[in-house]
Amino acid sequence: MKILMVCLGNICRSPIAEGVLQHKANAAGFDWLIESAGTNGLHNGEQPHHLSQKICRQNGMDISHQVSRKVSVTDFDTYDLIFAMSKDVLSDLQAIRWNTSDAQKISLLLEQTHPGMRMDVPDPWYGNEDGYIEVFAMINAACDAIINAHQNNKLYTPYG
């Protein structure tokens, strides 16, 4: 399984899920690629945002090695589902490449905890600590979520 976490700048939220997923995914056992993006390149070749960074630390992941990347068209055909953080996101993806089959793979990471909401996952980029704190228990919980659902062969997809 290829997953792609898709944020703005991919330095904030994306790099989170990265490292939490790909985390999560190793202790069930799963052979799974994670991976994150942005969707406008401002920051590319930088390393994750240092509170990124270091809330992962703090819940014992390691995301420095990641260097943030724009999406690109081929990213649809390489990875099986693609995770937006945000609406914006969402709809910045649909601009890039939107067809029948990529509606099956995309959806936003919040409807893995809240069906049929279409939640945010807010940018902490302008706040404090506290805000990547609260976006890390967002992440996490959503990622348990995946986790759980592709051991009971239940992950949702709004489209699928």
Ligand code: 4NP
The other form holds:
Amino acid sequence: MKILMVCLGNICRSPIAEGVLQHKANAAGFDWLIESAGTNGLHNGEQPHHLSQKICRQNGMDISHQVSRKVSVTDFDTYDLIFAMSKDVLSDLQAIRWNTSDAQKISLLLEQTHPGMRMDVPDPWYGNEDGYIEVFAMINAACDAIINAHQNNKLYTPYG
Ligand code: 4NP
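Let's compare: the form predicted alone is above, so bring in the form predicted in complex with the named molecule.
Full complex below, order starting with the chain above.
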């Protein structure tokens, strides 16, 4: 399975989500490829934010190899599931999708832990290190839920 994590800049939230889910999938023995992208393309070519790298490093993950890129319409062909970090990102993804079956691949990441609540992973870009710690915890829980759901054949992927 191939999974894409998407936020705005692809330097703060989705790089953490890529690193965490890849780490958990590997540990669970799943042959999954996890990647990430951003909707705004403003940081194309950059490494993850240093505080995203730091919180991952503190949790045993090195995400320094990741390179920011803008999401592309062909990503809907490449990936089986696409998780948006927030509703603004979800709207942008829904606007560029090809067709209805593509739409069924997209959902909010936090629906995995809070189904039906349409919660966002808050953008830590304008805040301090505490924001990155909070975001890591939310993403970590959602990635645990993805792994558990897959193990139980109940991966929750709502329309939108
Ligand atoms: P991210 O955070 O979407 O979690 O990577 C942001 C990073 C940069 C910007 C916005 C959000 N920006 O506008 O430059």
